[in-house]
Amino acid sequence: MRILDYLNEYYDQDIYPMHMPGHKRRFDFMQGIDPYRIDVTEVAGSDNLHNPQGILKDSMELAARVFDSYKCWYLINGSTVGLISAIFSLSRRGDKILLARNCHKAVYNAMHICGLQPIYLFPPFDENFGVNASITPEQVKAALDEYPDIKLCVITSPTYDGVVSDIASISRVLHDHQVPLIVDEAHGPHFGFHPSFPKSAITEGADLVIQSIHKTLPSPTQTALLHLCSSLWKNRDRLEDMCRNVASALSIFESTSPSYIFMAAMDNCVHLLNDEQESLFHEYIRRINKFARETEQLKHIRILCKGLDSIENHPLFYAYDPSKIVMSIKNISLSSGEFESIMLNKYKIELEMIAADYGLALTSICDTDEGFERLLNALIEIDREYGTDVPTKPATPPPIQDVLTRMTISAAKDMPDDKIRLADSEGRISREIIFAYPPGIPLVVPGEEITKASIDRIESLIQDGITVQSTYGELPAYVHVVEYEIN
């Protein structure tokens, strides 16, 4: 079957989108766009990406205020580009590198890249839904206390389950170090145009911070943003210094093709944002209010901080992003494989993903009454025929707090390979990251000896039908590894 004809075959199923991206697929919010009609090159009158001076100049610069950064960057390649060019442009070979543990594997890329040093903050695990919970300040300080030769932090806030950290503190706490901060904020392009999310990391201290507006916005696939904030540089020669090196290092990562489908998509939805923000997130904010009161009806499943579930159930959150839709399914009698198909089949919704025991809905200000309704019935009557007052599954083990490094991602990368069984691969130097999809969070990083814990982890996942992924694609059942063992 040929691609497009696969895709418009699944677009007339009626199948409501509760996943990435933001624009729900409603072209009214698109305003008309045929890609092929507006699909040109760099021609006369067009700007050019990598050196705005027109229209494209003009764009950011409405971003930037929309958005309010010092400068912002619009990024065609994802997320992904902006946070290997930020890693990239504040960094040097052999650089001590502050990360949390659940960042994004574009984030390993850019340390194997960059041969960088990390040292890992591990977030706290919320044992009630069986997620990552917030970074905290306290972390950071110690982590600056123990390493003073650390040179830049990268942290995700929100994460993919909607889980804030404290930004602002986070911020003055390295900023007292000299210390820039990247937030991978992918999740949180919507935060700041309603009272009722959680402010951006952009007006809250950090220095470079990554959006991607096709996730919560209505805008394609891949389109990104790029922020630099004047946070630790208050001075602007300096401010203009980053963005030079911000700059350069997109010219290096970033296509030197951009799709202008993509760019007018984006230059569409600021505008929409600059015009419409007020009402949009209005009414949106009224569906997700609704659909949190509505939820306290169901009596087995439950939903992360909505219905009869509060952030106070929660000490390890400092913040919580409604528009995120956590199901724990761990209170009905059906695998989190059987719970996806019933949704999907049955109820004509696709979710975002599906974990061991909970599930994930995204919403935007694309989702309509409908939409929420539909989900809201298909819990009901899932709540109703499949609940118990028993468990049925056994409680999600927590993320690996610890690992083994033994060389830099870099070092491992240089190394000969060895293919050998996961089953028996502990003790051995992994050369390969491996890494549920989605949400692309390593489980286990180029350069770290491979536990019996983190081997137990991955079968376990498997087990329970999440799609694990490595860098050979060759799991389950093989391995990369460096080709000495460990004496």
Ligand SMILES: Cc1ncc(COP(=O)(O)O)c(C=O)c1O
Contents of the next structure:
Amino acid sequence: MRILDYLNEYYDQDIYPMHMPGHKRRFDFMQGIDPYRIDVTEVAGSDNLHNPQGILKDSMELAARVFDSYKCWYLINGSTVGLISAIFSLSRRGDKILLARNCHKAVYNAMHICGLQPIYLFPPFDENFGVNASITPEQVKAALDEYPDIKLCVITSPTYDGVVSDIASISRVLHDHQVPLIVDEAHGPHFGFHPSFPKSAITEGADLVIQSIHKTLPSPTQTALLHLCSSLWKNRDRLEDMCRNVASALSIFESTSPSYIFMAAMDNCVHLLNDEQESLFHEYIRRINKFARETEQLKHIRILCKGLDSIENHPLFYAYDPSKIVMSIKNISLSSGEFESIMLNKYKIELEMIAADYGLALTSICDTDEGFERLLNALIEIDREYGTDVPTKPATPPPIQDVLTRMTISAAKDMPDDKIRLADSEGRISREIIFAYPPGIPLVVPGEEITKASIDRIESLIQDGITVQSTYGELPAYVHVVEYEIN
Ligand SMILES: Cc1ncc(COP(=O)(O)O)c(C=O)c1O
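Follow the form predicted alone with the form predicted in complex with the named molecule, if you could.
All chains and molecules follow, beginning with the one already shown.
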């Protein structure tokens, strides 16, 4: 089948997108973009993303004002390029980097490319819903005390599931040690636009913040922002030096043919936020609150921090992003795959992600009353039809916390390769990232010993119908490991 035929056929099925991109395929938010008409390169007057002097410079300056950063760069290769460039610009080969272990795989790829040594912060685990909780300032402080030569810290906030860390306190702890903080805010570019949402890491003291505007705002897939907003480098010359560092990193990792379709769409998004922020977010919060109130009638399906659940039940959360809808299906007599399939085939709702015992729906300012109602009605009917009084699924095991790092990621990538069966890989050192996608958080990282616990976890995820992938793509049968056995 031709790709376009598939896409058109999909569109015609009227499936409601409870997933990214945040524009939710709403043409009315695209302000007349006709892709082929505007697909130019650096023609007269169109400016140059890698040396902006005209319309791109003006637009990115407006973005910095709207998002309240010192400097903003448009990214056309997603947050992926922003994370790699940010880490590259703030590190030197061999540096120790404090890293939340639930970072996206792009961060680990940056560790590889830049030859860095990660020191992990393991997020606490919320047993109640089976999701990662917030990284704490105390954890960061303890790590700095143990490794005073840490040069940089990278944290994901919010997580895919919407859990937010205390960026203000974490950045204070780091800055006391002159250590900069990069926040992967890929899932939180809507933060700060309404008091009901947490504040953005941009205004909470982070130094570089990366946001996938395609995930939660009306902007196409691949569009993202990188902000310099440092409270560590107060001096203007130092800030301008940092701007040059970031721009130079972007010139390495980002395409030299940035799409004007994407850049025009980002410009539209920024203008929309500038002009209509208040009314759009007011309506959005009204819809979220109405949905949350109405989920109180669910007897078996629980919604994280909504309806009968609230943040008080999650003492390990610093804050929560109300735009995310995490639906726990532990007390439903459907497997996660069946839940996903009923949502799609019966109710015509496509979810963002399905895990072993919960589903995730993503919302944005472009969602309609009808969209929220469709999801609510589906949940009410499924709850009534399949609800059980006792859990039908075993409790989610916490993510592996006791990883055995045997060598750095770069060292493992430099070693000779051996391809072996996953079942026989216990005790071997991985040469690849193994991850469930989404969310793209590594289960195993190059340089780590593959343990019985990690093999069991991978096999149980696969059994639950979760897509587990690896860098070389030979799972579920094979993994690539360092050639020599540990002695
Ligand atoms: C936490 C997090 N960071 C970064 C990324 C990469 O973002 P992008 O797809 O915009 O490159 C993702 C993608 O899902 C993500 O979940």
